[in-house]
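Shown here is one chain on its own, the form predicted alone, set out as structure tokens.
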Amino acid sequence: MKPVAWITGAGGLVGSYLVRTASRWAPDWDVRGLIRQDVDLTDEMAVRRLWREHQPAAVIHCAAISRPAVCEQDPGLARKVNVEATALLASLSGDRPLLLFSSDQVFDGRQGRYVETDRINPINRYGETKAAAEKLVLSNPRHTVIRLALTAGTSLTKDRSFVEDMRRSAGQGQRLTLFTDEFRSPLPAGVVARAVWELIARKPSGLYHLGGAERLSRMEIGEALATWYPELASRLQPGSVAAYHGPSRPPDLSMRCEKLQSLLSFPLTGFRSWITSRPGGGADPWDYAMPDLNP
């Protein structure tokens, strides 16, 4: 028998491509995607009796509450789903793999560029809760941590990726206003899911960092995916992340990926350089991530 891997979160961007691509690239498991249908994370008897169940050998932990403004109005369901429940999680794996998906939110964004030993120093909630469940994981030396960047694609419920958002408010005809001074290193799910598996198979531990080659601004990021939608170009106004009225926005949150490229068969290209190099359109163009993603 194939020994099982659970993956929570499996309704959401990361968690989904993760199940899609496992008959690829991860033939060896027996993939479990976990949603909350299946069982609550926060209810610790429901997840024990799940756990004696299923006896999984690794768990690759994507579910959390990741939208930073839903932290901020509900800090306290904020941290039982990503702290808490990452704590129980911990806690059942032992000596068994666990992999967390962290954020780049960790970062106070002044800086840019991050590796994994620059200090990290949240400025919001989201942040503060990855930041708490960071330091539970990695307490294990066993255990693994990934910082993920930005990441794009499409989700099952079609709310869980940024350009889903951006699509849905241009097809509503509002402007997006994208700022030129607030920079991430974004990458396509499908990356995500390939990296993952790989990394996986190498028996990890400690902390990496997961992101795309380059540092795009939002404005850039947006000129770039509105070459495979156009409906998004009309729709693109600059702004400054200066002028922003609302929670803490961390400017600069790219990172470097050195430490996990070194591990992987495949190059960690940018996102821009991604998305010029293969075609758009169709139903769901991300999906050329998952056959091939060499250049």
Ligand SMILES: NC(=O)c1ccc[n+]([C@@H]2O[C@H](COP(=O)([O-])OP(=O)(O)OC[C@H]3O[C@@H](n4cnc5c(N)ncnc54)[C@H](OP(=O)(O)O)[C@@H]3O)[C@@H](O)[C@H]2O)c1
The other form holds:
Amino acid sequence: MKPVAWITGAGGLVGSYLVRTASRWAPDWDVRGLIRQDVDLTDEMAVRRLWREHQPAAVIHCAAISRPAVCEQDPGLARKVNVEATALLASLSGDRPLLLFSSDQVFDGRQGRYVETDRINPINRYGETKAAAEKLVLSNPRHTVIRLALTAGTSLTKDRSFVEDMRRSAGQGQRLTLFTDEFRSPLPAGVVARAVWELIARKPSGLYHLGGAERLSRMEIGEALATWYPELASRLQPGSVAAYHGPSRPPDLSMRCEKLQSLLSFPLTGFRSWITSRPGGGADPWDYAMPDLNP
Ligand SMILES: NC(=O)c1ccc[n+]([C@@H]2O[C@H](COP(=O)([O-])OP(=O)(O)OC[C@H]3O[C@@H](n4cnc5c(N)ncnc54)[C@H](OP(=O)(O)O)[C@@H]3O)[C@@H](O)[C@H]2O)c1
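Can you now output the form predicted in complex with this ligand? The one shown was the form predicted alone.
What follows is the entire complex, opening with the chain shown before.
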């Protein structure tokens, strides 16, 4: 019998890629993708019941309130899901591997090109909950945290990734104002899945950054995507975060990922080179690229 691996948040963007790629990259695991209908992670009794039933040997914890705006609107819910549910899973896991997805948003964005040892200083509630969850997970030396960068892909519900958000807005005729002075290190969800499965096979622990090798402005990201989605091209308009009036935004959340890269069999290339080296088109260009991510 194969050991059971739980993937929480399997209905979301990253969790769905982990489930879809498991037969290829994690054939030794009996992967159970959990969606909200299987178990509400804020229902402790239900989680404990399912835990006894499945006896997972590993947990990849993707479930979260992942939209910063929702965390601002409902900080109690954000804390319940992002922190308290994580604490429950970490305590149930004990010495078994648990991998939590954190976020580049634990940083304030004033420095950029962050490494794992840089000081965190979240400036929004989402980042605060992720920082709190990181701390409790890393208090167990057998557990792992991945700080993930902005992730592109196609979700089951077609409304999870920033690419889907952009395409929807463009489809509604809106102009997309993209900052030329706000930076991220994006990567595709298929790359995230492959990296995580490789990491799990190495029985990791500790803290890792996972992002693409290129530091790109929001505008550069939009221009790269327009090579696959030409309908975006006429909708993109450059803007400046300096002229933006709204909740504070971390300007530069680019991360360096050498620590994780040294453990992987494939290169974490830059987002632009990754897109331009593939034809795009077809039913879903993100799927097209998944089976073979070597450049
Ligand atoms: N995508 C990115 O760009 C990005 C970047 C940095 C870090 N991250 C982190 O990476 C992880 C995965 O992100 P993602 O983009 O896949 O997020 P996502 O698409 O929002 O998926 C999160 C999943 O968690 C589920 N969930 C929320 N509350 C739950 C609850 N109480 N019980 C059970 N399930 C619950 C959601 O279920 P419903 O579908 O029912 O709502 C959803 O399927 C998250 O921790 C996120 O914070 C993501």
